[in-house]
Structure formats: structure tokens, C-alpha cells
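In C-alpha cells, one chain follows: the form predicted on its own.
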Amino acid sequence: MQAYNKGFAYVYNWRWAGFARQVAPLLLDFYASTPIGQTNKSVLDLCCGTGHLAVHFLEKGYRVVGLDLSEHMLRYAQENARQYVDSGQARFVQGDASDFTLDERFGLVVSTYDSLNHLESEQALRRCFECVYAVSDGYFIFDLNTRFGLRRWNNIFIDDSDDDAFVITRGVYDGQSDKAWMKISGFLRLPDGLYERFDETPFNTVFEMEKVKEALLDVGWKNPYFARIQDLKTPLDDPEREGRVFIVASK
């Protein structure tokens, strides 16, 4: 799994926190409506990034552990959730989503913003499912980009809306391969007024949705299904027709 560099973490924290803020209330509402969600207010935010989703749950009184491979992402998460870290309500740990253990269990495990597409293979994804199963007492909810959805990566976007950063994203996916790539580069303004260049090339692995479901069942997860974030209770008939799907599984 990729561990993002300092420049990418800065841009992610600054420009791309909106997705976490959008989906967090919907995830919380779904979980709070379940029987276990009535009493168990513990959350593992897997691939927590800069911690914005975690903060939403923390603000609602949940105890949260965030896990991410990137030390730079975790540094922002620590700062964004500083008051909750200091009080002991939150902690953030460095680890690989496909190879981790924790000494506690959680009512809800979430992983968002297609983080698990960044695992390199079906085997790594299955190992992730096993790791999560070992620390879960309730629900596992995560999202994936589909093959159909990754076609949107074929574009170039320039963001020069702020003097402190200049960001270019260039996506490549041919619609057939098992990987889609996005080159993200730009310049960050330093305190002395000079600019520092950064480059990052994240990939998405293309997973067939039916194989994802089979892997979850093989590991022991019950009743996995695909849904849209706007309605996590209603299974989709054909998830491959969606650009992004959320997968809901329970213990």
C-alpha cells in the first residue's frame, strides 16, 4: 500500500477533506440506527488520512482509532483531532491496512475515499478483510471505485486557486487494465516565500465487485451488499454500473 509523501499530505488536508465531511454524517446515521450502534460507540477509521472523518465521529461522542500508513497524513490527523487525542478519546497509529493488529475491538470499522483501491491485489484486499474481521464486533463499511468509475480518471485538472499551492492532476486508465494511475504534482509555498515541488503517483487497483463479495464471505463476514452512500440500507442490483459503491458487511 502507498504511504503518501509530505507534499501530498499537505494538499490532501488542505483541498480534499470535503469527501470525508460529506460521507461521515451518513455513515454515522446508518450505524446509529443499528442495534449495536445503540450501545457501542467505538470506531476504527482505516486509512484515516488527515482525520476529518474521525473528527466528525469524535464530535458526536465516539471513541476513535485512526490507522494510516503515511506518517505525514497522521501528523495532520493528530493536529486536526488534537483536543480528542489529548483527552484520550482518540488515538492515531501507523499501520498497513492489509497487515495490522490492534489490542481492542470496534463496533464500526470504516474506510473511505476509495482507500482500499490502493491495495495492490485481491490477495492484499482479502488480508485487509481478515485484519478487520479480527478487530470488529459489528459493521465494516468501505467504498471502492468501480471499473466504470475509474474511467473518469482520464483527464487533466489544474488548480491554481490559491497562491500557496499550484496542483496538477493527470489521470490515466484504459478501461481494461487492472490499475488506474493518477500523477499529482505541483508547488507548495514555503514560509520564506519560495516554492517547493512535490510529486505523487497514486494508483487504484480495479476489483471486480462479485469477487469482493466472495472474499468477504470467505473470511466470515455476513450479508455483504453494495449500496450508495445516500442510502446505505438499500442493496444495489448492479454495482458495476456505479462509479463508486459502498460495501456494507456485518459480523
Ligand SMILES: C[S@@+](CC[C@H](N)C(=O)[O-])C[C@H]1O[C@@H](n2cnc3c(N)ncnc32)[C@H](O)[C@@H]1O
Second form
Amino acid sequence: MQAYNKGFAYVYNWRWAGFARQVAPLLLDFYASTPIGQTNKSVLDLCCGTGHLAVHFLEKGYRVVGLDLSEHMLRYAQENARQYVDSGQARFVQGDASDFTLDERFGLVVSTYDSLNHLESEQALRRCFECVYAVSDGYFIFDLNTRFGLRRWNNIFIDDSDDDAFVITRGVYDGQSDKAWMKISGFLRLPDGLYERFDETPFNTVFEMEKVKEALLDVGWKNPYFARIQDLKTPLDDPEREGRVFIVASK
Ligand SMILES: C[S@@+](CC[C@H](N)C(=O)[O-])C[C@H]1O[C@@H](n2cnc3c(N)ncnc32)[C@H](O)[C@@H]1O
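Let me have the form predicted in complex with the named molecule next, following on from the form predicted on its own.
Once more the chain from above appears, this time first in line as the rest of the complex follows.
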């Protein structure tokens, strides 16, 4: 279980929202072009993090529920979507993506930025597929880093681009085992000018794409396929050759 901690949630909200902002319009366009997407405007953002993807759907009139394990990420999501939370168009709940129930159903369930690689095993991923199936009326779209993609984690990146934070990211993956690790640490400047240290070491579980597809089919999902975010309608022949793939399944 990997609920992001307070310091990392701050950095994430500040620096790492770009991916969600980039993929949200593409996911929305795809969903809006499907038959169910014409009428059903309800979305579950699974592992919603700081809520940036949710905000895009909210701005376009969708109702959104965001679920995340981390109270700190959820606090930013609530702040970022404040007006929609206040009006009742959005709701954020704390929960585990592989063990949750909700009292409503959704036309679209999305999960982005390798969130489901954070689940510890194939069993946990399968349980997640079951939980989503129980609350879905339509599509389930999520992304995963592949083994090929995680091999690229082996590097060190230092972000000292301004005085408010100093962030060091170290990725470790041997290319063989079923976990890749990313150690993220650094210092954040507080309002009083002093710096506070933060550390977070999330892992990604490596899932074999064929097994992911089998698990989806076993649970009852129809027509699962792998695609690139730029073209969610076109299935890929060899997802393991991609660094990150989007998986599209329907009920
Ligand atoms: C890389 S962030 C992605 C956040 C957001 N989806 C985005 O695109 O920016 C991964 C998120 O997954 C959450 N998370 C990790 N394990 C989880 C679990 N088992 N259940 C729910 N959320 C989880 C973390 O707290 C974090 O907010």
C-alpha cells in the first residue's frame, strides 16, 4: 500500500500535475465519442491524487468521484476542486483501489500516471478490476508502465530549478524482478524561509500485459485492448514494446 505522504503530496501538487493535465482531454474526447459517453457524464477517478484530471472533467460538466489512499493527496484534490465539492458535483473519498465499494455507478472509470503499478501483486490488481466492475456501467481506462518502460527508471534526476524546493529522484530497476523503485527526496521551503526534508519511495509492480488482459477477461470485462494515449481507439499489437500503455475495457 502506497499512500503518498505529506511532503511528497506538496511536491506532487506543485510539480507533477502535468501528466494528468495532458491526458485528461484525450480521455474525455475518447469517452465522449462512445455511445454511453453521449449520455452518461459520471466519472470515477481511481487513485485521483491531487485531482487535476478530475478538475478537467468537472470543468466540462461531468460529475466526478475521486478515490485515493492518501489523505494528503486528497486534501489537495479537495482544494483544487473546491467549487465543485461545494456545489456537490465532486466528491473525494479515501480508499484502497483494490478493496473498495461505492454507492454509485459510473460511465467511465479512469486511473492514470502508473497508479495501478502501485498495487503490490497480480492478485491486488485483479481485486481492483473486480471492485471497478461492480461500480461500472461503461468504460474502464487505465495506464500501466511496462517492464520496458520501467527499465528507463535507472537514472538520477535533480530538480533545483528554483529556490522553493530541491528534489532528487533516483530510479532503480534491474530489468528482471517484479518491482521497480523510485526514491524521491529533497527539501521544501516553508513560509518562514526554513527548509524541511521529505522522502518518499514508491514502487511500481511489473505486470505482464498478457496476464493483465487475462485477468480483465476473467473478471468479466469485454474487449480489453492496449493503446497509446494519442490514439485510444487503435489497439496495439505488442504492448510490451511500449514504455507505458493505456488499457481500454468495457462492460
Ligand atoms: C502517481 S500518483 C497519480 C495521481 C493521479 N492519478 C495523476 O494522474 O496525477 C499515484 C496515486 O496513487 C495513490 N495510491 C497508491 N496506492 C493506492 C491504492 N492502493 N489505492 C488508492 N490509491 C493509491 C497515491 O496516493 C497517489 O495519489
